[in-house]
Amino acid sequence: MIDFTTILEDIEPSENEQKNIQNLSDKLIDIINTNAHDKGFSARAVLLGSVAKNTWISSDNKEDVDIDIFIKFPLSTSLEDLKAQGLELAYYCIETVGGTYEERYASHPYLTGVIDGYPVDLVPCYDIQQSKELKSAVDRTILHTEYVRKNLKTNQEKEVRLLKRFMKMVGTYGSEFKVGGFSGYLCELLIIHYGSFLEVLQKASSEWKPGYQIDLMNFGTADLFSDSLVVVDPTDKNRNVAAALTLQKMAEFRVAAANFLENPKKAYFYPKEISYDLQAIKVEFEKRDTHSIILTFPAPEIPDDALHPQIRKTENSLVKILETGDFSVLGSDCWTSEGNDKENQKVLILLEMNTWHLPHYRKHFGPRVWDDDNAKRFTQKHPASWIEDDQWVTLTRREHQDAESLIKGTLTKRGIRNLRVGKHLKKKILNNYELLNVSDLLIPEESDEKLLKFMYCYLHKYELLTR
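In the form predicted together with another copy of the chain, let's see this chain only.
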């Protein structure tokens, strides 16, 4: 096996880094608690998340480190007071230290900002002791942090870091919709359960199958869940920590784990160096001899976490509409430009067509001849029908002989009723969509590295899983 020392040197925070984060957190907590006391609010701020659990990964880029400060209120507090007082304390705190910030919304509003270059979340919550007392989804973070602090041994913290880093580099880390991968908490539970990074990889690549169950507290409730992987939350027997993990990412992790174990390399812990060459990508698309249609439109101004499921839903619905129209879709994917500049954010749906032109007519199967009423209706509507076996069949003229034409027909006021489109997207699509081909999209002067990466990864889906 490879020596993990040098990797850990890169991903474990230095003493200096630790101190900086700790000092910043302490300062913020102190400001909030003092202010709460002054105002007579019964609120108490605490540090939670990966920093509190000491499982965070060092990075040259402060942006990659999340400081999660939760402002706990007693269970007796009304939700109204919690929201009002919580936000007041959060605003005061972040303004006092001079950070940038904006209001976000999870189960209730919270502040997210940047202080001294670090992303900081200030989240009002209820001070619960057990899941039964849960009043809002964010409250769980208290229980999760506490469980990991109690059950993860100090020498296992580095194992979590290795696992998270490995996951990130092979593309399976992150439980947000955009990824559908493993959450940080899930990684921690896997280390607690299996003991070490290598043991997680061993077991994942030999024992895991869809429906695999892990039940740390022996709650016996794993059968309640029908997800790809079931990890019963040790703090709530009715919750599956792996619920957001897609079968896709679970399978990818298994394959990456097996690849690593078969031929361990340090490279699995570092970004793969790929040069995204515009011309090469274009040539590769051409060689596939398919027909790629790229639908683009401006993103609505909603958070990425809300945006992504809507885009994916739209993509899937478009694929279904195309396939129902007898067009065969070889592959599809979606992408958005970075979300910081919401006003100019673009959405892109790639549809790679295997069949994109069809004849005028298609065979349309009707009722069986024994089904009198329906047969009568069908043959009256289609006088040129005939019988195949015992079923009425007719030729009907296609409205759309080309995939593009079907898409255009769908993206009209009338046609869009057939599309399962995210509600925020509907207007944006209708008013501003464009259909491009690969050459239109990949223009040398305007080439965007992230877009190239998306197009490259679409063509090389396996790329990240091996080194």
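Now that you have shown the form predicted together with another copy of the chain, what about the form predicted alone?
The text that comes after this line covers the one chain and nothing more.
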């Protein structure tokens, strides 16, 4: 087995990094608490999340370090006062230090922004002591932080960092809908349960199957959940910490863990060097001898955690419509351009077709010959019908002979009724969509590396799971 010392030297925060983060956190907390006192608000800011638990990973990029400041209010505070006073304190704080920010909404509004290059969330919440006092989903973060700080041993902090880093590099870290992977809290609970990074990998690769259960507090409520992995929240017996984990990402982690244990390499803890060559990607699509249809349209200006579920729902519905129309879909995926320029953000849905052109006519099966009344109506409507075994059959003309025609017919004011499309996407699609093929999309002057990475990873789904 490899020596993790040099890896930890790269991913553990230095004393200087820790000092900078702590000083900034203390500064923000002091601004909020002083302002709350001056205004007579019963509120107190505290540091929570991975920084408070000392499980965050060092990075050359400040944007990879999240600072979570929660503004706690007594349970007696009305929700209206919590929202108004919490946001007032948050706005004052971030404007005082000259940060950039935007308002987002979880169970209630909060601010997310950037201060001195670090992402910072300023979140109003209730000061709960146990889960039964829960008034909003964000309140749990208090209990989660306290539980981890009490139960994660000091020498296990490095184990959490190794697990998080490994998951990031194999593409299974992040509980946001776009990823569907493991959350930071879930990683911490796995280390508390199994004891070490290597033990997590060994158990995952040998024991995990859909429905696998972990119940640290022996609450006995694991059977209440039907998710891919069940990890009962030790602070709330009625919550599965792994609810956001998809079966896909659970399976990918299991395979990556087995690959590492079979052939341990330090490379698993560092970005895999991949050349995203535009021309090579084009050639690979051509070799597959399929037909790739790419639907692209402007993204609505909504938060990512609301945008991505709507995109995925639209993608899945398009696949279903195509396959119902007898067009075989080999694969599909979706992507959005990223960055701060929300006004010019694009959505891309890739549909790779095994079958994209069909004959004019298709078989249509009618009633059994013994079903006299329905058989009579069927043969009157279809005089050219015939019998196969004991069933009437006829030919009906297809409305759409090619996949693109069906998609275009679906993306009309009338046809879109058949599409399960997110409400924010519907208007954008109807007003301004394009259908492209791969060669139309992969233009040297317009294809950035993130788009090429998406296309490459679509073609090489196993790439990140091995070294």
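So that the term is clear: the rigid core is the largest set of C-alpha atoms that superpose within 1.5 Å between two forms. As the structure is a computational prediction, the values presented were derived from the model and not from experiment. Positions refer to the first chain, counted from 1.
For D372, the Cα coordinates differ by 2 angstroms or more between the two forms after the core has been superposed.
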